[in-house]
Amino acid sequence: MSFNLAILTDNWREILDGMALTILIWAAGTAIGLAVGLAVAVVQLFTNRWLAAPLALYVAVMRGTPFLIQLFVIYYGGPFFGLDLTPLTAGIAGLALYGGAYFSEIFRAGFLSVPPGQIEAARMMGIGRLDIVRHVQLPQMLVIILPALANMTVLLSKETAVLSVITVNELTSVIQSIGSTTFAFAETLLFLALVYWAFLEIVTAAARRLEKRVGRFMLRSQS
C-alpha cells in the first residue's frame, strides 16, 4: 500500500484555510468560554442562591450531556428560540459554553482554595468584596488552577474536530471533503491526525512554560 501525498499537496490552500478556521474557533471559544467560567463562579460564590441555582443547572446540564448533542441544539433547535446562528457562530458558541461550564468549576475550586483566614483578614480591615475577589483570591487561585486550565484549553482544542457535523468548514471538514473526492481516506485522515497531535503538543508546550513562568514570578513576588 502506498501513500499518495500529492492528494494533500494539490490542495494545500483548502488545508490551510481549514486550519486557520479551526484555530481562529478555539481560540474565540476558549477566551469567551473563560470568561463565562469566571463570571459563572463569581456568582455561585458571591452571589444569592436564587441566581446561583440556574447556574448550576447550566453546569451540571452542559457537564452532563455530549458535545455532539449540545451542538445540534444550538445549531438546528436555535430557530425555535428565535436564535438563527450561522454555522461558525454556532461552533464558537457551542465551545464556549462547553467550555465555560468546566472552566467554572476549575474556578470555584480555585476560589475555595484560598485560606478563609486571609479573607477574614481582608474584611476585618475594610476591603469590600470585590476587591478582596480581585486582589486577594485571583493571585492565588490562578497559580493553583493553571494546570486544570491549561488541561482544558487542550481537551476544547480537540472538541473543535467535532464542529464539521454543522458544516463549519473547519481542518476535519476539509479533509473529510478531499478523502471523499478523492477516495485518499487513509492518507487524509492520518495526515488530520498527525495535524491534531502536532497542535496539541504545541499547546501542551506554550501551557506548561506559562505555567513555569508564573510560578517563578510567584516566588520572586514572595521572597
Contents of the next structure:
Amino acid sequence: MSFNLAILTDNWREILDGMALTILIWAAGTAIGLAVGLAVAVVQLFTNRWLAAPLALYVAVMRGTPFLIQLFVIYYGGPFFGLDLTPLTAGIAGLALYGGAYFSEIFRAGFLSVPPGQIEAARMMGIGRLDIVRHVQLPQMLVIILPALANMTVLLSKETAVLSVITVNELTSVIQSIGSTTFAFAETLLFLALVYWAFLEIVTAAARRLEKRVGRFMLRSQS
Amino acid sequence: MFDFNLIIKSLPMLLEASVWTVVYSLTSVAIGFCIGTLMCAAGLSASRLGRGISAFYVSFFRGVPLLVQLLISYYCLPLIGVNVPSSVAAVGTLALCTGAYLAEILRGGFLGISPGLIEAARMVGLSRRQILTRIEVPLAVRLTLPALVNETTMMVKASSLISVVGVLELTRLAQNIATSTFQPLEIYLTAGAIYFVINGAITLLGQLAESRFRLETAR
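Okay, that one was the form predicted on its own. Can I see the form predicted together with the partner chain too?
What follows is the whole complex; the chain from before opens it.
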C-alpha cells in the first residue's frame, strides 16, 4: 500500500471548496434549526393544544426516523408536492428541520426551568407575555441550556456528511469522488476523517470555553 | 396521485428488510456495549495507558461522522488485506461507533455507584473482574437505562447509513424500490413509518424495563 499525499495537494482547490460548503451548510442548518426549534417550543408551551399536538408529532417523527430517510423524502419526494429543490437547499432544509426538532425539546426544557414564581411576579407587574419570554425567561434559560444547545450544534456538524448521499458537493462528497477517480481511498478517506476529527475537537473546545464564560452568570441567576 | 397500492404491494418486502435493520442495529449495540464497558473501565482505571487509549477511542469515534467511518471500513479494510463481507464490516463499524457513546453513558453510571458498595464487595473477597461483571455493570446499566435505550434508538436510525456501503437493509431496499418504480415519496414515507414504529417499540420496552428494574437503593 503506497501513500501518495500529492493526490490531496493536487486537488486542494476542490477540497477547500468542499470544506467551505460543509461549514456553510452547518451554519445555515443550525441557524434555521435554532429559529424553528424556538418557534416550535414557544407555540407548544404558550398556545392551545390544537397547535401543539401537530408540532409534538413533528418532533416525534423527526427524532424517531433516520436523517437519511428524511433527506430522501424532502429531496426525492419534494417534486410530488411541486417542491423541486436543489440538493443543497433540500439538504439545508433537512438539516434545519431535523435539528429544529431536537432544539425545540431543549428550548422547552429551558422554558420550564425558569421558576414559575418569577413569571407570576412579572405578570403581576403587568408585563406582557412576549416581554416575559424575552426579558425574563430567555436570558435565564439560555445560560442553563447552553451546554445542550452547543452539544446539538456539534452533532449537526457531523450530520452534514450525510448530505453527500443526495449529491451535495460538500467535503465528504468531494473527497469521495477524488478517491474513486484516483483509487487512492486510504489517503483521501483518512485525511477526511482527520479533518472532521480536528474540526470537531476545535468546535467542542470552543463550546466548553463559551460555557465556562457564560457559566459566570449561573450563580447570579440562581441566587 | 398518492399510490396506496404501491405501499401495500411493497410493504411485505420492506418489513422483511426491516428485520435486517433490527438485527444489524441490535447486534452492533450488543457488541458496542462490551466495547463500551471495557473502554469505560479502562478510562476509570489507575493505568495511564488505559486512560489514554480510552480517551483516544472515545474522541475519535465520536469526532468523525459515522458515514466517514463506514466509508473507511468499506474501502480501506481490503487495502490492508482484510476481506470480510460488507455487512460484517458495517456492523463492526456501527459497534465501534456506538461503543464510544456507550462508554460515555456508562461512565456516568459507574461514577454514580457508591464507593461503599465496591469496598464491601472487595471485603467479601470478590475479584476485580467479579466486581465489574456482577456489581458494577448491572448497577451502571440500571442507573443509565434511559440513556442506553436512547442510544439503541439512535443506532436503529444510524443503521440506515450502512445502505451507502451496499448492505441490504430497510433503507437500501426502499432505495431499490423507489428507483425502479419512480415513486420515491410513497416508499420513503413507508420506510420512515417502519423506522418510527421500531423506535417506538424500543422506547416502550425501555420504559417497561425501567419500571421493572427501578432502583431505590443504588444511590
